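This document starts with one chain, in the form predicted together with its partner chain, laid out as C-alpha coordinates.
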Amino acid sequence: MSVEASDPTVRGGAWRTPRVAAPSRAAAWLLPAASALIGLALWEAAVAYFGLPAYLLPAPSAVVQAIFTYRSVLISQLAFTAFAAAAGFAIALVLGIVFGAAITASRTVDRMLYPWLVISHAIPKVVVAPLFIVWIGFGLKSEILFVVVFTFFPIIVNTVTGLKSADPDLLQLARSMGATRWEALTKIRIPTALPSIFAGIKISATLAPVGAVIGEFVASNNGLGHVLIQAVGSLETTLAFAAVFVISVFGIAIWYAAEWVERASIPWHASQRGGSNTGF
(Lines of atoms letter the chains of each structure in order from A and count residues from 1; the text may use other names and numbers.)
(Lines give C-alpha, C1' and ligand atoms only; values in the text may rest on other atoms or scores of the structure.)
Protein backbone atom coordinates (compact mmCIF):
# COMPACT_ATOMS: atom_id res chain seq x y z
CA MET A 1 0.00 0.00 0.00
CA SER A 2 1.44 3.34 -0.90
CA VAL A 3 1.81 6.15 1.59
CA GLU A 4 -0.63 8.29 -0.39
CA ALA A 5 -3.38 5.73 -0.17
CA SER A 6 -3.05 5.20 3.56
CA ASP A 7 -2.93 8.85 4.54
CA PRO A 8 -6.43 10.31 4.78
CA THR A 9 -5.15 13.88 4.51
CA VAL A 10 -3.65 13.01 1.16
CA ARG A 11 -6.66 11.12 -0.06
CA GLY A 12 -8.78 14.18 0.78
CA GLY A 13 -7.58 15.68 -2.47
CA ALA A 14 -5.20 18.52 -3.18
CA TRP A 15 -7.25 21.69 -3.33
CA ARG A 16 -4.10 23.70 -3.78
CA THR A 17 -1.33 22.55 -6.03
CA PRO A 18 1.79 21.46 -4.15
CA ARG A 19 4.22 24.29 -3.68
CA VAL A 20 7.06 22.48 -5.37
CA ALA A 21 5.19 22.00 -8.61
CA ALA A 22 3.22 25.25 -8.35
CA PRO A 23 3.33 27.57 -11.34
CA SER A 24 4.78 31.00 -10.81
CA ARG A 25 3.01 33.58 -8.66
CA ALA A 26 1.94 35.59 -11.74
CA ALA A 27 0.10 32.59 -13.15
CA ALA A 28 -1.96 32.46 -9.99
CA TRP A 29 -3.86 35.59 -11.05
CA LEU A 30 -3.07 35.60 -14.79
CA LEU A 31 -5.00 32.40 -15.47
CA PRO A 32 -8.23 33.41 -13.77
CA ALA A 33 -8.00 36.89 -15.31
CA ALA A 34 -7.45 35.45 -18.77
CA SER A 35 -10.31 33.04 -18.30
CA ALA A 36 -12.62 35.88 -17.26
CA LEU A 37 -11.57 38.02 -20.24
CA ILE A 38 -12.12 35.17 -22.69
CA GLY A 39 -15.58 34.58 -21.23
CA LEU A 40 -16.52 38.27 -21.53
CA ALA A 41 -15.15 38.42 -25.09
CA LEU A 42 -17.21 35.39 -26.11
CA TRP A 43 -20.30 36.97 -24.53
CA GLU A 44 -19.66 40.26 -26.38
CA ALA A 45 -19.08 38.42 -29.65
CA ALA A 46 -22.19 36.26 -29.24
CA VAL A 47 -24.39 39.31 -28.66
CA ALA A 48 -22.98 41.00 -31.78
CA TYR A 49 -23.03 37.86 -33.95
CA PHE A 50 -26.59 36.83 -33.14
CA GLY A 51 -27.76 40.45 -33.04
CA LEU A 52 -29.38 39.93 -29.64
CA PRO A 53 -31.50 42.90 -28.48
CA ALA A 54 -30.38 44.57 -25.24
CA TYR A 55 -33.58 43.63 -23.39
CA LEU A 56 -32.76 39.96 -23.94
CA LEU A 57 -29.04 39.98 -23.22
CA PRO A 58 -26.98 43.18 -23.10
CA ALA A 59 -23.34 43.09 -24.19
CA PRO A 60 -20.77 43.44 -21.39
CA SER A 61 -19.63 46.75 -22.89
CA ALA A 62 -23.21 48.04 -22.64
CA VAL A 63 -23.39 46.96 -19.00
CA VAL A 64 -20.15 48.79 -18.23
CA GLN A 65 -21.59 51.86 -19.96
CA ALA A 66 -24.81 51.57 -17.94
CA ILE A 67 -22.87 51.32 -14.68
CA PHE A 68 -21.08 54.52 -15.63
CA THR A 69 -24.26 56.32 -16.75
CA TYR A 70 -26.29 55.34 -13.69
CA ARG A 71 -23.40 55.47 -11.24
CA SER A 72 -24.96 58.00 -8.87
CA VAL A 73 -28.27 56.12 -8.71
CA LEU A 74 -26.51 52.79 -8.27
CA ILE A 75 -24.27 54.10 -5.50
CA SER A 76 -27.09 55.81 -3.60
CA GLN A 77 -29.31 52.73 -3.91
CA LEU A 78 -26.42 50.50 -2.84
CA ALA A 79 -26.25 52.61 0.32
CA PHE A 80 -29.88 51.65 1.11
CA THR A 81 -29.22 47.99 0.48
CA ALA A 82 -25.97 48.04 2.44
CA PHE A 83 -27.66 49.70 5.41
CA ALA A 84 -30.47 47.14 5.53
CA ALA A 85 -27.96 44.31 5.12
CA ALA A 86 -25.69 45.67 7.86
CA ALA A 87 -28.53 46.33 10.31
CA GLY A 88 -30.09 42.91 9.72
CA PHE A 89 -26.76 41.15 9.96
CA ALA A 90 -25.85 42.94 13.20
CA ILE A 91 -29.14 41.86 14.79
CA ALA A 92 -28.71 38.30 13.50
CA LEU A 93 -25.17 38.21 14.89
CA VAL A 94 -26.25 39.22 18.38
CA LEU A 95 -29.31 36.93 18.34
CA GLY A 96 -27.33 34.04 16.90
CA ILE A 97 -24.58 34.22 19.50
CA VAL A 98 -26.95 34.77 22.43
CA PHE A 99 -29.26 31.91 21.41
CA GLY A 100 -26.27 29.75 20.52
CA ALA A 101 -24.81 30.31 23.98
CA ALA A 102 -28.19 29.61 25.62
CA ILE A 103 -28.58 26.37 23.69
CA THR A 104 -25.09 25.28 24.75
CA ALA A 105 -25.65 26.23 28.37
CA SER A 106 -29.01 24.53 28.89
CA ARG A 107 -30.35 21.25 27.62
CA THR A 108 -33.88 22.47 28.22
CA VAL A 109 -33.37 25.53 26.04
CA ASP A 110 -31.70 23.31 23.48
CA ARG A 111 -34.68 20.93 23.29
CA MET A 112 -37.24 23.74 23.31
CA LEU A 113 -35.58 25.79 20.59
CA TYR A 114 -34.45 22.97 18.36
CA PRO A 115 -37.71 22.31 16.48
CA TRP A 116 -38.25 26.03 15.92
CA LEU A 117 -34.78 26.41 14.52
CA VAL A 118 -35.21 23.54 12.13
CA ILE A 119 -38.64 24.75 11.04
CA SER A 120 -37.46 28.31 10.56
CA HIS A 121 -34.61 27.09 8.44
CA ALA A 122 -36.74 24.72 6.38
CA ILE A 123 -39.42 27.26 5.49
CA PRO A 124 -38.63 28.85 2.13
CA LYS A 125 -38.06 32.41 3.31
CA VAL A 126 -38.71 34.05 -0.06
CA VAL A 127 -42.23 32.72 0.04
CA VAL A 128 -43.03 34.16 3.46
CA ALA A 129 -41.40 37.53 2.75
CA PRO A 130 -44.69 39.07 1.56
CA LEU A 131 -46.21 38.12 4.94
CA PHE A 132 -43.79 40.49 6.62
CA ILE A 133 -45.50 43.36 4.81
CA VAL A 134 -48.80 42.19 6.19
CA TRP A 135 -47.38 41.97 9.69
CA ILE A 136 -45.12 44.98 10.00
CA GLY A 137 -45.80 47.01 6.90
CA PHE A 138 -44.01 48.02 3.77
CA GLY A 139 -40.51 49.48 4.14
CA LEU A 140 -37.18 49.27 5.88
CA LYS A 141 -38.34 47.44 9.01
CA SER A 142 -39.70 44.52 6.99
CA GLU A 143 -36.58 44.45 4.92
CA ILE A 144 -34.27 44.35 7.94
CA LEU A 145 -36.37 41.64 9.57
CA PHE A 146 -36.09 39.62 6.39
CA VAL A 147 -32.28 39.94 6.48
CA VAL A 148 -32.30 38.75 10.11
CA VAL A 149 -34.40 35.70 9.25
CA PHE A 150 -32.23 35.06 6.22
CA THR A 151 -28.89 35.17 8.06
CA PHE A 152 -29.21 34.09 11.69
CA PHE A 153 -29.25 30.34 11.13
CA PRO A 154 -25.59 29.82 10.13
CA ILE A 155 -24.44 31.95 13.07
CA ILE A 156 -26.52 30.09 15.65
CA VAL A 157 -25.56 26.66 14.35
CA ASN A 158 -21.85 27.48 14.20
CA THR A 159 -21.90 29.11 17.64
CA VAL A 160 -23.41 25.97 19.14
CA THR A 161 -20.93 23.72 17.34
CA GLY A 162 -18.04 25.92 18.42
CA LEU A 163 -19.03 26.18 22.06
CA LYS A 164 -19.59 22.44 22.27
CA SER A 165 -16.29 21.50 20.67
CA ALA A 166 -13.95 22.41 23.52
CA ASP A 167 -11.50 19.59 24.20
CA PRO A 168 -12.82 17.62 27.23
CA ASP A 169 -9.26 16.99 28.41
CA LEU A 170 -8.60 20.71 28.31
CA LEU A 171 -11.72 21.43 30.37
CA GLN A 172 -10.59 18.77 32.81
CA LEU A 173 -7.20 20.43 33.08
CA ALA A 174 -8.84 23.80 33.71
CA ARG A 175 -10.96 22.18 36.43
CA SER A 176 -7.86 20.73 38.08
CA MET A 177 -6.37 24.23 38.06
CA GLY A 178 -9.39 25.50 39.97
CA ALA A 179 -11.19 27.24 37.12
CA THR A 180 -14.79 28.18 37.77
CA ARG A 181 -17.44 27.46 35.12
CA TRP A 182 -17.30 31.10 34.06
CA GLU A 183 -13.51 31.04 33.83
CA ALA A 184 -13.61 27.87 31.76
CA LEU A 185 -16.11 29.58 29.45
CA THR A 186 -14.08 32.73 28.90
CA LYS A 187 -10.61 31.18 28.84
CA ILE A 188 -11.28 27.87 27.08
CA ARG A 189 -14.72 27.50 25.51
CA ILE A 190 -15.04 30.87 23.80
CA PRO A 191 -11.57 30.95 22.24
CA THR A 192 -12.15 27.38 21.04
CA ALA A 193 -15.47 28.43 19.52
CA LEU A 194 -14.17 31.47 17.64
CA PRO A 195 -13.02 29.72 14.44
CA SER A 196 -16.41 28.06 14.12
CA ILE A 197 -18.29 31.29 14.89
CA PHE A 198 -16.28 33.07 12.22
CA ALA A 199 -17.19 30.38 9.72
CA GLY A 200 -20.84 31.19 10.47
CA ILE A 201 -20.20 34.92 10.28
CA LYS A 202 -18.61 34.61 6.85
CA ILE A 203 -21.59 32.69 5.49
CA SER A 204 -24.13 35.05 7.03
CA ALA A 205 -22.29 38.23 6.09
CA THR A 206 -22.37 37.27 2.43
CA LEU A 207 -26.01 36.17 2.69
CA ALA A 208 -26.97 39.54 4.18
CA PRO A 209 -26.88 41.63 0.94
CA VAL A 210 -28.73 38.83 -0.87
CA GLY A 211 -31.37 38.90 1.85
CA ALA A 212 -31.61 42.68 1.61
CA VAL A 213 -32.14 42.54 -2.15
CA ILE A 214 -34.88 39.94 -1.82
CA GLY A 215 -36.44 42.06 0.91
CA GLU A 216 -36.40 45.03 -1.45
CA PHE A 217 -38.09 42.99 -4.19
CA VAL A 218 -41.18 42.73 -2.06
CA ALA A 219 -41.08 45.33 0.66
CA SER A 220 -39.26 48.47 -0.39
CA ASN A 221 -39.22 51.41 -2.76
CA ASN A 222 -35.50 51.80 -2.27
CA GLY A 223 -32.30 49.89 -2.75
CA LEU A 224 -30.70 47.91 -5.53
CA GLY A 225 -33.32 45.20 -5.22
CA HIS A 226 -35.98 47.74 -6.05
CA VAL A 227 -33.87 49.08 -8.95
CA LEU A 228 -33.49 45.52 -10.19
CA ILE A 229 -37.16 44.64 -10.10
CA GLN A 230 -38.09 47.96 -11.74
CA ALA A 231 -35.49 47.51 -14.47
CA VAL A 232 -36.61 43.97 -15.23
CA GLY A 233 -40.24 45.10 -15.21
CA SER A 234 -39.57 47.78 -17.81
CA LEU A 235 -37.27 45.54 -19.87
CA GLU A 236 -34.25 47.69 -19.09
CA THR A 237 -32.14 44.57 -18.87
CA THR A 238 -28.87 46.48 -19.17
CA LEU A 239 -29.63 48.42 -16.00
CA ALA A 240 -30.66 45.18 -14.28
CA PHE A 241 -27.27 43.69 -15.17
CA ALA A 242 -25.57 46.81 -13.87
CA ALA A 243 -27.43 46.48 -10.55
CA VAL A 244 -26.56 42.78 -10.29
CA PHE A 245 -22.93 43.64 -10.97
CA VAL A 246 -22.84 46.25 -8.20
CA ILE A 247 -24.51 43.88 -5.69
CA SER A 248 -22.03 41.15 -6.56
CA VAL A 249 -19.02 43.42 -6.13
CA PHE A 250 -20.47 44.48 -2.78
CA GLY A 251 -20.89 40.84 -1.74
CA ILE A 252 -17.32 40.03 -2.69
CA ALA A 253 -16.08 43.04 -0.71
CA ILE A 254 -18.06 41.83 2.33
CA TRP A 255 -16.50 38.39 2.02
CA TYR A 256 -12.97 39.78 2.01
CA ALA A 257 -13.77 42.16 4.86
CA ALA A 258 -15.03 39.21 6.93
CA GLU A 259 -11.89 37.23 6.06
CA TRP A 260 -9.77 40.15 7.15
CA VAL A 261 -11.53 40.43 10.50
CA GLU A 262 -11.20 36.67 10.94
CA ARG A 263 -7.48 36.74 10.23
CA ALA A 264 -6.98 39.59 12.67
CA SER A 265 -9.04 37.86 15.38
CA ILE A 266 -7.80 34.28 15.28
CA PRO A 267 -4.29 34.39 13.80
CA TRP A 268 -3.44 31.34 15.91
CA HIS A 269 -5.91 29.02 14.22
CA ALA A 270 -4.63 26.40 11.79
CA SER A 271 -6.80 27.84 9.02
CA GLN A 272 -5.10 31.24 9.38
CA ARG A 273 -1.47 30.35 9.89
CA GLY A 274 -0.88 30.11 6.15
CA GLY A 275 2.52 28.54 6.66
CA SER A 276 1.21 25.31 5.21
CA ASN A 277 4.51 23.68 4.39
CA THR A 278 2.59 20.44 4.28
CA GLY A 279 2.80 20.25 0.53
CA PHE A 280 -0.84 21.08 -0.08
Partner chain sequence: MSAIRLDNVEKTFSVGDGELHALGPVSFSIEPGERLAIVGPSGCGKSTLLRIIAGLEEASAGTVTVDGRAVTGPLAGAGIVFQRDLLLDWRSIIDNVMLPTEFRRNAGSGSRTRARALLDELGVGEFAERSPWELSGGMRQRVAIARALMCRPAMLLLDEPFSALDALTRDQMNVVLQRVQTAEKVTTLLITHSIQEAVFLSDRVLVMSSRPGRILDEIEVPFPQPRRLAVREDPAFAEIARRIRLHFERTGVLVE
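Form predicted alone, following the form predicted together with its partner chain:
If you are looking for partners or other molecules, they are not here, because only the chain is given.
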Protein backbone atom coordinates (compact mmCIF):
# COMPACT_ATOMS: atom_id res chain seq x y z
CA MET A 1 0.00 0.00 0.00
CA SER A 2 1.36 3.42 -0.92
CA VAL A 3 1.93 6.22 1.55
CA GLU A 4 -0.78 8.27 -0.20
CA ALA A 5 -3.35 5.53 0.33
CA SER A 6 -2.44 4.79 3.96
CA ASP A 7 -2.00 8.36 5.23
CA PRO A 8 -4.99 10.72 4.87
CA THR A 9 -2.70 13.72 5.35
CA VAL A 10 -0.93 12.99 2.06
CA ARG A 11 -2.75 13.53 -1.24
CA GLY A 12 -1.09 13.40 -4.61
CA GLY A 13 2.38 13.41 -3.11
CA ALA A 14 1.78 16.67 -1.24
CA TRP A 15 1.96 16.74 2.52
CA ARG A 16 -1.08 18.24 4.24
CA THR A 17 -0.93 19.05 7.92
CA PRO A 18 -4.11 18.14 9.80
CA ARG A 19 -6.36 21.10 10.53
CA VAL A 20 -7.24 21.54 14.17
CA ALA A 21 -10.74 22.87 14.73
CA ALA A 22 -10.99 26.18 16.54
CA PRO A 23 -12.50 25.94 20.03
CA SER A 24 -16.14 26.90 20.28
CA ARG A 25 -17.08 30.27 21.71
CA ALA A 26 -18.70 28.56 24.73
CA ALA A 27 -15.56 26.54 25.45
CA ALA A 28 -13.41 29.64 25.18
CA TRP A 29 -15.44 31.31 27.95
CA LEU A 30 -16.05 28.25 30.13
CA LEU A 31 -12.56 27.79 31.59
CA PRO A 32 -11.95 31.48 32.44
CA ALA A 33 -15.40 31.70 34.06
CA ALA A 34 -14.80 28.53 36.06
CA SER A 35 -11.38 29.77 37.15
CA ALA A 36 -12.88 33.11 38.29
CA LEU A 37 -15.65 31.38 40.27
CA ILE A 38 -13.17 29.04 41.96
CA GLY A 39 -10.93 31.95 42.90
CA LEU A 40 -13.82 33.97 44.33
CA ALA A 41 -15.07 30.94 46.29
CA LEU A 42 -11.61 30.37 47.80
CA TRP A 43 -11.37 34.07 48.66
CA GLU A 44 -14.80 34.00 50.36
CA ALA A 45 -13.90 30.83 52.27
CA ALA A 46 -10.53 32.21 53.40
CA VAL A 47 -12.11 35.39 54.78
CA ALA A 48 -14.74 33.38 56.67
CA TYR A 49 -12.28 30.75 57.94
CA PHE A 50 -9.66 33.19 59.26
CA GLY A 51 -12.25 35.72 60.44
CA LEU A 52 -10.57 38.61 58.62
CA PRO A 53 -12.12 42.02 59.35
CA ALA A 54 -13.61 43.96 56.44
CA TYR A 55 -11.13 46.83 56.78
CA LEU A 56 -8.29 44.36 56.18
CA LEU A 57 -9.75 42.14 53.47
CA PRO A 58 -13.47 42.20 52.61
CA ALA A 59 -15.20 39.13 51.25
CA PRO A 60 -16.28 39.11 47.58
CA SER A 61 -19.93 39.14 48.67
CA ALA A 62 -19.28 42.35 50.64
CA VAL A 63 -17.57 43.91 47.63
CA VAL A 64 -20.56 43.06 45.41
CA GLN A 65 -22.87 44.60 48.00
CA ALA A 66 -20.72 47.76 48.08
CA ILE A 67 -20.83 47.99 44.29
CA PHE A 68 -24.63 47.85 44.44
CA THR A 69 -24.82 50.34 47.33
CA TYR A 70 -22.45 52.89 45.78
CA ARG A 71 -23.37 52.18 42.16
CA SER A 72 -24.43 55.77 41.40
CA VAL A 73 -21.18 57.19 42.80
CA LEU A 74 -19.01 54.61 41.05
CA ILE A 75 -20.71 55.09 37.68
CA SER A 76 -20.56 58.89 37.86
CA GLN A 77 -16.89 58.85 38.86
CA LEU A 78 -16.14 56.26 36.18
CA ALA A 79 -17.31 58.83 33.62
CA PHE A 80 -14.51 61.22 34.71
CA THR A 81 -11.88 58.46 34.59
CA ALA A 82 -13.12 57.18 31.22
CA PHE A 83 -13.06 60.66 29.66
CA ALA A 84 -9.50 61.37 30.84
CA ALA A 85 -8.35 57.90 29.68
CA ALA A 86 -10.01 58.27 26.26
CA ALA A 87 -8.72 61.80 25.66
CA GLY A 88 -5.17 61.00 26.72
CA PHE A 89 -5.12 57.76 24.74
CA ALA A 90 -6.40 59.50 21.57
CA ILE A 91 -3.64 62.11 21.83
CA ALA A 92 -1.00 59.44 22.47
CA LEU A 93 -2.27 57.40 19.52
CA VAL A 94 -1.98 60.29 17.06
CA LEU A 95 1.40 61.43 18.36
CA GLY A 96 2.77 57.88 18.50
CA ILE A 97 1.87 57.04 14.91
CA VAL A 98 3.00 60.42 13.54
CA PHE A 99 6.34 60.36 15.36
CA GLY A 100 6.81 56.68 14.53
CA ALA A 101 6.34 57.41 10.84
CA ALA A 102 8.76 60.37 11.06
CA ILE A 103 11.41 58.25 12.80
CA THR A 104 11.06 55.55 10.15
CA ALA A 105 11.18 57.98 7.24
CA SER A 106 14.24 59.95 8.37
CA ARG A 107 17.42 58.58 9.87
CA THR A 108 18.23 62.06 11.17
CA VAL A 109 14.92 62.26 13.05
CA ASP A 110 15.52 58.75 14.34
CA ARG A 111 18.93 59.61 15.79
CA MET A 112 17.76 62.91 17.25
CA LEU A 113 14.38 61.93 18.68
CA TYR A 114 14.60 58.29 19.73
CA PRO A 115 17.10 58.79 22.60
CA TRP A 116 14.82 61.42 24.14
CA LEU A 117 11.90 59.02 23.92
CA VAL A 118 13.86 56.33 25.73
CA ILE A 119 14.92 58.81 28.41
CA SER A 120 11.36 60.00 28.92
CA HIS A 121 10.16 56.43 29.25
CA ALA A 122 12.89 55.56 31.76
CA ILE A 123 11.82 58.36 34.13
CA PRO A 124 9.33 57.00 36.71
CA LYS A 125 5.93 58.45 35.89
CA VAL A 126 4.79 58.71 39.51
CA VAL A 127 7.83 60.86 40.29
CA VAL A 128 7.00 63.51 37.67
CA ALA A 129 3.24 63.50 38.37
CA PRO A 130 3.49 66.24 41.05
CA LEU A 131 5.43 68.39 38.59
CA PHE A 132 2.42 68.39 36.23
CA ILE A 133 0.49 70.23 38.93
CA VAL A 134 3.20 72.91 39.02
CA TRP A 135 3.42 73.19 35.23
CA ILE A 136 -0.22 72.78 34.20
CA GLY A 137 -2.29 73.06 37.32
CA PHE A 138 -4.67 70.89 39.32
CA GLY A 139 -7.42 69.20 37.35
CA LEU A 140 -8.32 67.44 34.12
CA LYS A 141 -5.44 68.79 31.99
CA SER A 142 -2.80 67.28 34.25
CA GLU A 143 -4.70 64.00 34.34
CA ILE A 144 -4.93 63.81 30.55
CA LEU A 145 -1.24 64.65 30.18
CA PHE A 146 -0.39 61.88 32.62
CA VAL A 147 -2.36 59.41 30.48
CA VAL A 148 -0.48 60.60 27.38
CA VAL A 149 2.88 60.08 29.06
CA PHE A 150 1.76 56.65 30.31
CA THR A 151 0.52 55.37 26.93
CA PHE A 152 2.71 57.10 24.35
CA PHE A 153 5.80 54.88 24.40
CA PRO A 154 4.30 51.45 23.53
CA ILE A 155 2.51 52.95 20.51
CA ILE A 156 5.56 54.67 19.05
CA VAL A 157 7.89 51.71 19.67
CA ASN A 158 5.53 49.23 18.02
CA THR A 159 4.86 51.66 15.17
CA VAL A 160 8.58 52.05 14.46
CA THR A 161 9.13 48.29 14.72
CA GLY A 162 6.26 47.55 12.35
CA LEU A 163 7.17 50.19 9.76
CA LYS A 164 10.79 49.02 9.71
CA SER A 165 9.77 45.37 9.22
CA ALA A 166 8.58 45.89 5.64
CA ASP A 167 10.24 43.59 3.10
CA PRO A 168 13.23 45.51 1.68
CA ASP A 169 13.02 43.61 -1.62
CA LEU A 170 9.39 44.65 -2.01
CA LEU A 171 10.29 48.27 -1.22
CA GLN A 172 13.11 48.15 -3.77
CA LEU A 173 10.74 46.72 -6.37
CA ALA A 174 8.19 49.47 -5.71
CA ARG A 175 10.93 52.10 -5.92
CA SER A 176 12.16 50.70 -9.24
CA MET A 177 8.62 50.95 -10.58
CA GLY A 178 8.45 54.64 -9.75
CA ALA A 179 6.55 54.52 -6.45
CA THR A 180 6.87 57.60 -4.28
CA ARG A 181 7.73 57.52 -0.58
CA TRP A 182 4.11 58.21 0.25
CA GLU A 183 2.93 55.33 -1.92
CA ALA A 184 5.49 52.99 -0.35
CA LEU A 185 4.35 54.11 3.09
CA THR A 186 0.61 53.71 2.50
CA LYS A 187 0.68 50.58 0.31
CA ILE A 188 3.58 48.57 1.78
CA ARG A 189 4.88 49.84 5.11
CA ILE A 190 1.58 50.59 6.87
CA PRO A 191 -0.18 47.29 5.92
CA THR A 192 2.91 45.41 7.08
CA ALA A 193 3.07 47.43 10.30
CA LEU A 194 -0.60 47.15 11.29
CA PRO A 195 -0.26 43.97 13.43
CA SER A 196 2.62 45.53 15.36
CA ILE A 197 0.78 48.86 15.69
CA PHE A 198 -2.29 47.13 17.08
CA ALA A 199 -0.12 45.30 19.60
CA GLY A 200 1.06 48.67 20.89
CA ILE A 201 -2.49 50.02 20.84
CA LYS A 202 -3.79 47.14 22.98
CA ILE A 203 -1.00 47.60 25.51
CA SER A 204 -1.57 51.35 25.70
CA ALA A 205 -5.36 50.97 25.82
CA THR A 206 -5.12 48.99 29.04
CA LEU A 207 -2.54 51.41 30.45
CA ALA A 208 -4.82 54.41 29.80
CA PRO A 209 -7.20 53.84 32.75
CA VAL A 210 -4.20 53.05 34.96
CA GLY A 211 -2.63 56.38 34.00
CA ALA A 212 -5.92 58.18 34.58
CA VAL A 213 -6.34 56.65 38.05
CA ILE A 214 -2.77 57.48 39.09
CA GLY A 215 -3.26 61.01 37.78
CA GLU A 216 -6.40 61.27 39.91
CA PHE A 217 -4.37 60.31 42.97
CA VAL A 218 -2.37 63.54 42.77
CA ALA A 219 -4.12 65.97 40.42
CA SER A 220 -7.89 65.60 40.62
CA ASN A 221 -10.88 65.72 42.95
CA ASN A 222 -12.93 63.50 40.62
CA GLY A 223 -12.72 60.00 39.19
CA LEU A 224 -12.35 56.50 40.53
CA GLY A 225 -8.76 57.19 41.55
CA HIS A 226 -9.97 59.93 43.88
CA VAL A 227 -12.66 57.58 45.27
CA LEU A 228 -10.02 54.91 45.83
CA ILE A 229 -7.57 57.15 47.65
CA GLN A 230 -10.34 58.60 49.83
CA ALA A 231 -11.67 55.13 50.68
CA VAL A 232 -8.24 53.84 51.66
CA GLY A 233 -7.60 56.94 53.77
CA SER A 234 -10.81 56.37 55.73
CA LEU A 235 -10.30 52.57 55.96
CA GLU A 236 -13.37 51.89 53.83
CA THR A 237 -11.60 48.95 52.24
CA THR A 238 -14.78 47.46 50.84
CA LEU A 239 -15.46 50.63 48.82
CA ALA A 240 -11.82 50.65 47.71
CA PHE A 241 -12.19 47.09 46.42
CA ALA A 242 -15.41 48.08 44.67
CA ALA A 243 -13.58 50.94 42.91
CA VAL A 244 -10.75 48.59 41.91
CA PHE A 245 -13.28 46.12 40.51
CA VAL A 246 -14.97 48.81 38.39
CA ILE A 247 -11.58 50.03 37.11
CA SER A 248 -10.60 46.45 36.23
CA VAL A 249 -13.85 45.80 34.35
CA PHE A 250 -13.34 49.06 32.46
CA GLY A 251 -9.80 48.03 31.49
CA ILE A 252 -10.97 44.60 30.33
CA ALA A 253 -13.70 46.21 28.22
CA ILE A 254 -11.12 48.49 26.58
CA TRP A 255 -8.90 45.50 25.79
CA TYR A 256 -11.72 43.62 24.07
CA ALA A 257 -12.79 46.76 22.20
CA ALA A 258 -9.23 47.12 20.89
CA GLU A 259 -9.21 43.45 19.89
CA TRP A 260 -12.51 43.90 18.03
CA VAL A 261 -11.08 46.85 16.09
CA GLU A 262 -7.97 44.78 15.34
CA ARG A 263 -10.01 41.86 14.00
CA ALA A 264 -12.09 44.20 11.84
CA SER A 265 -9.00 45.98 10.49
CA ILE A 266 -6.65 43.06 9.79
CA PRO A 267 -8.78 39.91 9.37
CA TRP A 268 -6.19 38.58 6.94
CA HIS A 269 -3.39 38.37 9.52
CA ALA A 270 -2.36 35.02 11.02
CA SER A 271 -2.99 36.28 14.57
CA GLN A 272 -6.71 36.60 13.81
CA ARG A 273 -7.23 32.95 12.88
CA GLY A 274 -9.45 31.02 15.21
CA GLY A 275 -7.20 28.01 15.42
CA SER A 276 -3.88 26.61 14.30
CA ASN A 277 -3.61 24.39 11.27
CA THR A 278 -0.14 23.09 12.12
CA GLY A 279 -1.26 20.36 14.49
CA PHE A 280 1.08 21.61 17.24
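Numbering follows the first chain given and starts at 1. Here, rigid core means the biggest group of C-alpha atoms that superpose within 1.5 Å across both forms. These numbers come from a predicted model, not from an experiment.
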- Query: If you line up the core, does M177 shift 2 angstroms or more at its C-alpha between these two forms?
  - Reply: yes
